[in-house]
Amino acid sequence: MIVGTISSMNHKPIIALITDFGTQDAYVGTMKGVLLSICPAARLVDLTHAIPPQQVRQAAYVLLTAFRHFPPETVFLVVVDPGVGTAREPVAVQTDQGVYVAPNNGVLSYVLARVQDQQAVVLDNPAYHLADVSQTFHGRDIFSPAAAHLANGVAIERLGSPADVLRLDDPTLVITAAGIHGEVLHVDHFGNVITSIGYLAWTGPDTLSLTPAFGAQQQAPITLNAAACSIVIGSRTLQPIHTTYGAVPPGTLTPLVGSSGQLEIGVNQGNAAQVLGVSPGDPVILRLANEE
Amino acid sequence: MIVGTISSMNHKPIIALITDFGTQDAYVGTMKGVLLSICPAARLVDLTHAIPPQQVRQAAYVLLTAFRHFPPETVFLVVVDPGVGTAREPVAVQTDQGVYVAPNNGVLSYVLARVQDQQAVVLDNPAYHLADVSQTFHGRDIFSPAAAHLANGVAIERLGSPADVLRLDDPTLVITAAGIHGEVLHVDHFGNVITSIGYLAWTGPDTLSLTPAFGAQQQAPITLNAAACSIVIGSRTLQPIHTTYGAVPPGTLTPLVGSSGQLEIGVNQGNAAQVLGVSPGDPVILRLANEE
Amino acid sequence: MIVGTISSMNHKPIIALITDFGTQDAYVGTMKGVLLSICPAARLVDLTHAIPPQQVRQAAYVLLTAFRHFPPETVFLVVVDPGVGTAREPVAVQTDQGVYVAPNNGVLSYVLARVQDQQAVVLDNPAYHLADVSQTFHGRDIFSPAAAHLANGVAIERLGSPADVLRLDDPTLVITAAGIHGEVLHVDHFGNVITSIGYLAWTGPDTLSLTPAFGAQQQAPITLNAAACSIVIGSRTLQPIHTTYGAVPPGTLTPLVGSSGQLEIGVNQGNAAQVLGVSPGDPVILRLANEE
């Protein structure tokens, strides 16, 4: 049982943070002061604080790329929250791979589609808030104390009322006979273009399986022929799907399966987003057969 | 007594860093190497390293936003220092809420106006410097060793000679019968415009108290009527002061009391600095009554 | 012996990271999840993640600025790797000042020219990789596990086959009778221009010694007269070499010896790279005598 593990003597819990706060202010540092005041043993890890302001789906994707690589009792503190000061609820969710503290706005959707044993509460017990809750900085006053108390081994049901159903975002993924329509989800530091089309996995030298899994919309896997597929993005049609950037010459565009299973467009030693002229929200189509 | 607490067995001191060094070089990482070499038990927290180069007052404000949320024995290492290589003195100050290591250039002014039990020294004891002090990187060679030794529980008086008076910046705050004249102090990651007008606190549904407290210039609180006040900034006159961004429709400007008590101008789900066209140093006036 | 020290009870190893991954994605955070999963006691320090993509020599320089200021058993995890997906080998090198995990592309050249007792292996033992090695993220799947196992005290020879010779970059430094020809290596956060000309050290009020030391190209020190030297960079000829920015009036350009021993051009309280209009790769000449 996770709580037992966390509260064991000498335990050094991990709290991993993801926010849209940037690092030019001390907002993140202030949250860390709260975390260490309540849970002095915590080890704090920054996932990123550079989510574009209030871009919930990009945050959901970035969290997806990281969560499996942490110990299962890790507390993930996610504060990307267009609704501060409004009625959206702060929640905590305990699973078999991570404990999550976040606004209930869909930011956990990618992860929750991939984990088990979910128990969720609304953070409505003021005993686990800071003494003075501001109306503008719930990350400091509500989310951080909850994460720190969970890291200390406080049972999740003490933090608030049960939340039976998490409200999940609708995915942008549409699957038809002709192909799979998605969008650009994220452009990474290297200019790699990550799309909402996933989860993809190689099942043979030329075959891929596709398991759509954003939020509740889980479906049976679809089998794809990597050589027959083509990807339409910007003004380009690209094929086939390769396994790595290095499979094509330097400077060349190639679709590939990214390190978290999303369809990705990269350029070997180059910047795909610049070459394609695309940014988050732009459409991308994965055609299941080559239709010249 | 703070030193006793710090030197107790098993103590895991916190050192919180704020600099204008950025994160593109290894300057901050090098300081952390020095800190952990001298104080292996230290837990290091970044407040920010993105203070605009040598902007002492913005650093003073950012430190203000964070310091109360850390344990009282935390060591704050502040290196924002236009005067490296000149005669300004490096100092350490021990208080009831934090131990501070910084250049003596006013960067501690906001915090020192709010804490007690101050004991200050100049860091002039070379036994607590690195063996080879460079002439260009005192953050590594003088400030970091001092912070690490203090975190180890070394008594502050061993680090150098007493410094009776800290030289404080003059505030830019001017209070007249017509209103309170300040300036834009900081634009945060979200475009919220934080002003030098503070410290403000709600004392009733429509009333605020204002306690000017930058450096030595402390005064008795002034009572304000939130509904009658107006704020003049850029080409706009704004009123009333609200309690949160969400009190106005998305896209709308509103004055509010920020999470550290400064007068702030925000836009619900938007960027106030862009809408107003203002940046640090621009004037702002808080009129005490509506003068149509 | 380092391994003995590392594996001792209660040891809290340091792993210091330098990458070109940026901090907008969770790539670095994911590596930290892997590091802490394998080595829960590790203390993680970011040197920088803002190396320009795939700029191996800038990474080599930034590592040089930091490595001496960490405890000698520190593990340095360096992932700046234009060759992911190609044949370059991942290596680990144990020395008397740091254990290094990096691609074998020359990124360790500056450091390895200054340390002793080198033992190097190729990371070709899959028992010390993650179970599923991707083809696009070796930082997570190969480099991080190696660093964490080394931090745990695993003997370096268990990680792979001996690597007798590390392939080192050629330096850009050319020494002639007329002067020393180098290039701009790095522009730091303050606009200071760091050059490939080093290692310089003051040996008297007016004399400097120069010890070229990039990679294998070590030479006997050359003695320079600081007052007679001039530096040609951009369209400017600058002299003499000063000891600190503050030795010249604010706004004035001056050559100096940087805090890691490289020839540097700075402006007191200003931005030298902007004033000079130079960027990495631009030529710089250190003339040994003033040739009006």
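Think of the rigid core as the biggest set of C-alphas that the two forms share within 1.5 Å after superposition. Numbering follows the first chain given and starts at 1. Treat the numbers as computed from the prediction; the structure is a model and nothing was measured. First, how it differs from the form predicted alone.
Once both forms are fitted on their core, a CA shift of 2 Å or more is seen for residue 227 between the two forms. Core-superposed comparison between the two forms: the Cα of residue 276 travels 2 Å or more. Comparing the forms between the two forms, the C-alpha position of residue 120 differs by less than 2 angstroms, with the core used for superposition.
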Contents of the next structure:
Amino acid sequence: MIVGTISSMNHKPIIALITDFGTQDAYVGTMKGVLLSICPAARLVDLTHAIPPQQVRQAAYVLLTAFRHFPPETVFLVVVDPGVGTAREPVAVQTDQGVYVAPNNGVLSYVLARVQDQQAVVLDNPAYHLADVSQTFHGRDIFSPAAAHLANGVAIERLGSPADVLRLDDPTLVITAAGIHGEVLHVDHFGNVITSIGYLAWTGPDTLSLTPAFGAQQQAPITLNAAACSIVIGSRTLQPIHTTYGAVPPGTLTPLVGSSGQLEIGVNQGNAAQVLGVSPGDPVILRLANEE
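The form predicted together with another copy of the chain done, now the form predicted alone:
One chain, no partners, no other molecules: that is all that follows.
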């Protein structure tokens, strides 16, 4: 269990933010004002404020893609909070790869499955809230003060009482003899369609190794023939799996392995989600044609 302080490890602590607030309003800027008022030395990193409104699973996925690229003492502040003002709890979780401040709605699920030394608390100590807590902006009044105090080196147990952290169900990843069934996890700014099928790694010019990233029955790596596999998504069947968007002519749909190791469908210089008419939660199948 980690009980050390962040300030002892880093005199300029990092606070990384994920929200669904956008940048049109002053919500993000106000949160940063609170953070800097309490922890003036903080370095603030905007991971994204463009999570689609209330999409907890997409925020969980984006956090998963980013957390391992930060120093282990980073404070991650995640505010995608459709239950603000309800009985859902605000929590903080300290791990060996970061401290996480977020609503207890499952948004930390994918990261917490991959880290160790967890200690979780409900943020129920009002000494570490703003003086006047609204019912609709806990990002400002509860989450930002907690993140700033943690960045200042306040021990996590001072912020509240022990918590049980809610976990989301794993994304669909079902392996059969004929194929791998997954779902759309995320659509990025470019319209690339990122699926739950991964982690994939190239082991040869036409060979991929798949190590299930989510709750598949088979956990051993699977060898795939990238040229023989086909992907069924929306009304399309696509083949083969390429290494990059530019491997096909402009305007062409292509499956590929994205930067996070997930199977992705893109369009060279276009928007795959619009072409396919798909959104998060829609099914996708990787057919193992070489095994049929």
